[in-house]
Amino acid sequence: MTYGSMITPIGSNSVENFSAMLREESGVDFVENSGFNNENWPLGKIKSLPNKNRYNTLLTEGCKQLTSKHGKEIFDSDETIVIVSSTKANLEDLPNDTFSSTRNILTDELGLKNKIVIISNACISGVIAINTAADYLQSNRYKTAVVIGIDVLSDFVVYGFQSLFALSNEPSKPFDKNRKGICIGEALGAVILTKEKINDDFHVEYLGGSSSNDANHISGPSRTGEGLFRSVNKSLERASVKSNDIDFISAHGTGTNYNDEMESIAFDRLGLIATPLNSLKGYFGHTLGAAGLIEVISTMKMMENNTLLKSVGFEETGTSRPINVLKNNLNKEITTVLKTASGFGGGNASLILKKVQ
């Protein structure tokens, strides 16, 4: 698995937003009158978007990142598969189907002979998608397969966290004893699966994934962690590796009080509790589906330059299990790193990448 694109409020390249996260730089900042009242409330915003057509703009530019570093040779094989990972792809098409001018912005940027496959599982979507991927190169259908993780701002979103009494007033604070809730993003991020190396980029191996749902509660987790414990798990199981084998942990960490708990119950439980992790929602916002694509990119920057980057905003344990959430850089070498996520309706996945020597 290589890199593909990476567009986000703190930079519009992996590059440039590795460069970012080593500086510290936050994406999120008040947004005025962006609340249902008009509160201004910190986002993830990407303020080079603009205020019509947000996500066909930041869709079409993530195809053209992909052509221009890839070509487009790659994109229209009928060996080639894309799968999109949103929670609600255009609002602005609705009434219709919000993800009709995902499908023909694909078609005409990329050049695709394929179906486009559309994965909407709320914030899990991102790791169940490069799941998916993964099955469909195993299955010999396809040499590759390109993974799409966008979603934008919208009041509807805004408005909904709200409505749940979810939303931080500040910018989120995962795992942090003084955090207040969640901060919604927007971004995309895009990643590219192939049974061979396709370029001299940095690659990493995909050793295994899986998903679980503790079908616990409609947008709360688990207690005991249980769905995340068994995903984690079933992921160890498939990448025959075991919990003292995994260098890193990129965590799922929304700064809200249920799930932060939720996950270091699960890392409790799983033998994880001594592994450095940390959660990258204080440098873009939660992203929703495109969250773990963006994630796991940031993850193959921190693999390729030996460099933990910290939690932002973290700097007491909030949670009733002391899990080792980083407070500063960390230069060290990492070969083996697990990605969480955790999403409403109880979905909890994961996947485990390993550094190609």
Second form
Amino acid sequence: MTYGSMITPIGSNSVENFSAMLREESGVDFVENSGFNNENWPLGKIKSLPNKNRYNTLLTEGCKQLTSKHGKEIFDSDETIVIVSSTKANLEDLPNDTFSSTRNILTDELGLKNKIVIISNACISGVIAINTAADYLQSNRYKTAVVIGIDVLSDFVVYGFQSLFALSNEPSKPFDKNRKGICIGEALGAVILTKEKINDDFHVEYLGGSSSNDANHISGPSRTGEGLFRSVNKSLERASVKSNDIDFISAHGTGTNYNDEMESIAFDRLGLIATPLNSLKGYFGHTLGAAGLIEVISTMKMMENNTLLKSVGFEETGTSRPINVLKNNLNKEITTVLKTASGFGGGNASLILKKVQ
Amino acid sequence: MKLIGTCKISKNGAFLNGKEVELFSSDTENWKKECYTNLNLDYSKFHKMDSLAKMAFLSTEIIKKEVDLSKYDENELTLLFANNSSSLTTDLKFINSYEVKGSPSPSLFVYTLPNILTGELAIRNKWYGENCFFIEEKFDVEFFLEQINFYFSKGSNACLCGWVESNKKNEECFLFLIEKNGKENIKEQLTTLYKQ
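Take the protein just shown as the form predicted alone and give its structure as the form predicted in complex with the partner chain.
Full assembly next; the chain just shown is listed first.
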């Protein structure tokens, strides 16, 4: 698996993003009148996107990056499958189908030969999409699987999280004692999975992944971290690694009280309490369907550069289980990493990656 | 693969394994509520669900009349669902709540994700297995069978799948339960039963 594209509020490719993160830059900033009652919520907004047509503009730009970096041939092949992860796609198309422009743009920009697979499974969409890409490669029908995660800011989503009292009125502080909630963001992230290395860029090996439902509540996490615990155990088993082989965790860490507490309980139950971890939501906000992708890409950058990024916004332990949230950037070589995600509908997903030596 | 059971429901009726079950009169506007009442269920969460979740819930309960779903281990049943319109019906209602009715409704917002229905089924039946929701242009049997094969090869022994759609033109759910062991021509059976 290697880099595809990455467009966030702090950078328009993975190198720019990683440099900004090393400088501890955050893309979360107050946006005037973004709330239902004209509140100025802190959001992860990509300032270069137009007010109208945000989704289509971002998706088109992401595709252009993919073809300029990798050429058109890899996408325009009958041995390539494209998988998209998005929670809301293009809400500007309502009352019509919100996902049809996705298919049109991808076909126009990438010239695809096969049908496009779209996954819309709330905040765990990105991790499930990468797991599904690995399934396609393992079936031997395809040589290449491209995964694109994307969601953009909208009144719809901001008002929705506001109505649930889930938004933070300051840049979010995942896992911190004084965390107040989520900051919503927007981004696009893409990775390319192949059987063999396709260029000289850094590659990681996908070892395994899974999902599991909490079977508990549609909009709140399980108090015992049940689904996350089960998903990580299943992923470890599929990857044939043990919890003490995990060098680093790219956690979900939204910054809400219940979610972050749930994750600490699950990681404790999994024997991962001392494993270094971060949440990247402090840099980008919660970018929903793009989150899994941009967090995996950032984690690959950490593996490539032997530098673990601090969890921006975290100062003091704020969960009942004292997990090892990174307060400072750390120079450390890591080989095997765990990525997790949890979301509405009781969904939890995880995957395990290994550095290609 | 073996096809264990199917249920198709829409305002035109409920069909269990291809046979009509009398659970509501087809001219009722509120057919889902009538169906719930006639199934003699006591599950108050049903009334809060959106149209997608209600249909998936009812279809599962109807299949349970003939298949004991509790025989599956709590981790081994995979839920794979798809539709074309995502949560369109609820999306429009949620927009109406803040554009017309005065404030964004949190109870509508939580249903503006299509995969919420898999959460509802997991809660009702205590299923901790894998879930995925796909957005597809139309019901595609081959796509479902491909996905089911992926999950069977990863260790799942049964998949409860559904095409569940709610938009201005159409409200329908086609649910099917498939077990790993067996050699049946499921593609033709499903194509026929879906068209019913």
